[in-house]
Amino acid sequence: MKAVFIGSGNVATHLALALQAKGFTISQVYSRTTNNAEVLANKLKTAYTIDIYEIDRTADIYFYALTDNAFKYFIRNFDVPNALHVHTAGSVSLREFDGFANKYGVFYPLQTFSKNRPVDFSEIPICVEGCNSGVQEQLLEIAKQISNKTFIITSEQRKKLHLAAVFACNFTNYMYDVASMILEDSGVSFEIIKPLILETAEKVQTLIPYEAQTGPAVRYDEKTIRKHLYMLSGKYTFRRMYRILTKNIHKRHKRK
């Protein structure tokens, strides 16, 4: 299949260098930015514009992986009628695409990626929705060229499960962040942590979240959360996220 990728970001990097090497043809990648597309086009090796009008017409599919809000403009004004056209994002519909497309669907990574770190794609989930059978059943069998994790996902499953994501991920890599700047003030490596935050990550793969909940929330131990509040004293934010979490962890896990 011929493809063209409307953005040209971290998805769009991992997404199109993946379906490439199975033998899909990128014609094209659209940025708004030159250096973007020029990077992007480079790494695949294709043609690169910044020019809506200039959008190669000819394609098969045309996958869009833009902010939300980019997306809702780009699909007003790009009409390709014949070809499917694609989204790639975790919480935009996919009746977003109404009276702009004939053939539409959803074909989401559920993944964290960075362009410069490769990534296994066929262990990668990806959760696949069409306008109708057909199509589905077309963005079912694209994603199975590239990973061994196809799922069907409904817009209202997908949105759940990209706050989900959030959770898991964004707002757990806050937390190393907080972490690293916490050891930082003492003098300390991020590097001492690391075994920590792995073991964390290899326990749920056996155990539910709720069963592998340690530390001094867990345990009511009282005496260590006051010491905590108190080391944390000049820095309100994390003092607040702090009590709030360990607030939450109580409520969770309630003495019996």
The other form holds:
There are 2 protein chains.
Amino acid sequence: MKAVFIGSGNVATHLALALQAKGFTISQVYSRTTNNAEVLANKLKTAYTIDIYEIDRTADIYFYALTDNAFKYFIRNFDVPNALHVHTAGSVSLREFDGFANKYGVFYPLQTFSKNRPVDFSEIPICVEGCNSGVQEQLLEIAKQISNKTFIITSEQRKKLHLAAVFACNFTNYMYDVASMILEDSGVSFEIIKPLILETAEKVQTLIPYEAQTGPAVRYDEKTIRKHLYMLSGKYTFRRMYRILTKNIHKRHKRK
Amino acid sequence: MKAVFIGSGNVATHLALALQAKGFTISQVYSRTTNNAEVLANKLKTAYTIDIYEIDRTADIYFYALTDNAFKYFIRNFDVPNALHVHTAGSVSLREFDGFANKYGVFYPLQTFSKNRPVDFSEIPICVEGCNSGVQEQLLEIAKQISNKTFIITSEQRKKLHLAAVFACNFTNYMYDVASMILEDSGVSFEIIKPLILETAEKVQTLIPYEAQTGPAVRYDEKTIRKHLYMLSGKYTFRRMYRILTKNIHKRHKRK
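Following the display of the form predicted alone, present the structure of the form predicted together with another copy of the chain.
All chains and molecules follow, beginning with the one already shown.
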């Protein structure tokens, strides 16, 4: 199978490398900027273009790993009727292809990618959706070649999944960031809290988060909560978060 | 060295087992409830008591792994003048021993413990503090026998560390919990988001959280944020958290 990648960001990079490693031909990379296109093309040892009119039109499958807006612009201005067109975005509906492609689908790897951090794609859940059952099966087959964790997920479910991921990844990382700021303030190295962060994530690999919940909020240890709020005097933003999250955790566990 | 454990919760269990594995004699376990005392004593193959007057008074060191209030009550009612007395709490000052012990310190393992989940103590940071430099050195030596990550941390720093841990562990776990509720609502298994949770924690083992931040909030993708807020209509608690955390992340990264 011959594939073209539209986009050269983190998702494009990791996905293209994983597909190539499993024998897919990536014939070309498109990006708006020469530098980005070239970097990914070099990694894949393949061709690139920054001109939409020079995109290889003989591929079997086109992967769109673009921002939501760039994707909408692109799909309106690019047309290869016989090929399969798939986007890799969490929050873009399958319906966005309507009228702009005949065969289309979604191929959404649920992971946080960083450019210079290698990932083991076999452990990354891939959510697929197709415009019909044939396409869906085809995408599932492709997903199974690079990952052990494949799912058929509707656009509606994928949107919720993306929202859940904001909490489980983006907001979680911000909690780490707040912790790092508190430690920095008192001259304690962030190093010291790293094993706790890892164990917190590892715990919910076997326990459900509800059962894994610990801390002063869940047992409503008012004395400790008061001490913490006092320590956060003058840090209005942190104090407000502390209050709200503590209240929510307490409410959730009172219902036990 | 002969040690007695006052308390039989998660910290007591894991710490006592780790010390025993390194050759320490745990001569007795005290707990207020027979069942808890017995469970831990069986694990350690040692004696237990639920009577404060029957605690072995010949030990070299007494570990207090109690709730803050229980600790304060206990230290006022228990006295072995020549022994070393140490508590294991994050948020209790060393000063709480003043007037109730001659030799005392803190031995705080920074980790989230669950009773039936084995932990590798060698990877757990241990924060020690002593009433004088001799005691401090002695506690550091004990810590080094069970862990590769030992730190001398003042009471003031430890309080901040405990607060940071609430964000990095307790609040983080609540973010997982919210994600699990969102997924449950849309019939998607929590399984699918587990690798993302793990990678988010693994990322900050090498990157600082500030640099690891991703998501719609950091790039202020208003369209996605609006979609998410719309999806959370009717879920007031989640919506409020989403708004506040997004705003905070955006503010933090605007200053770049």
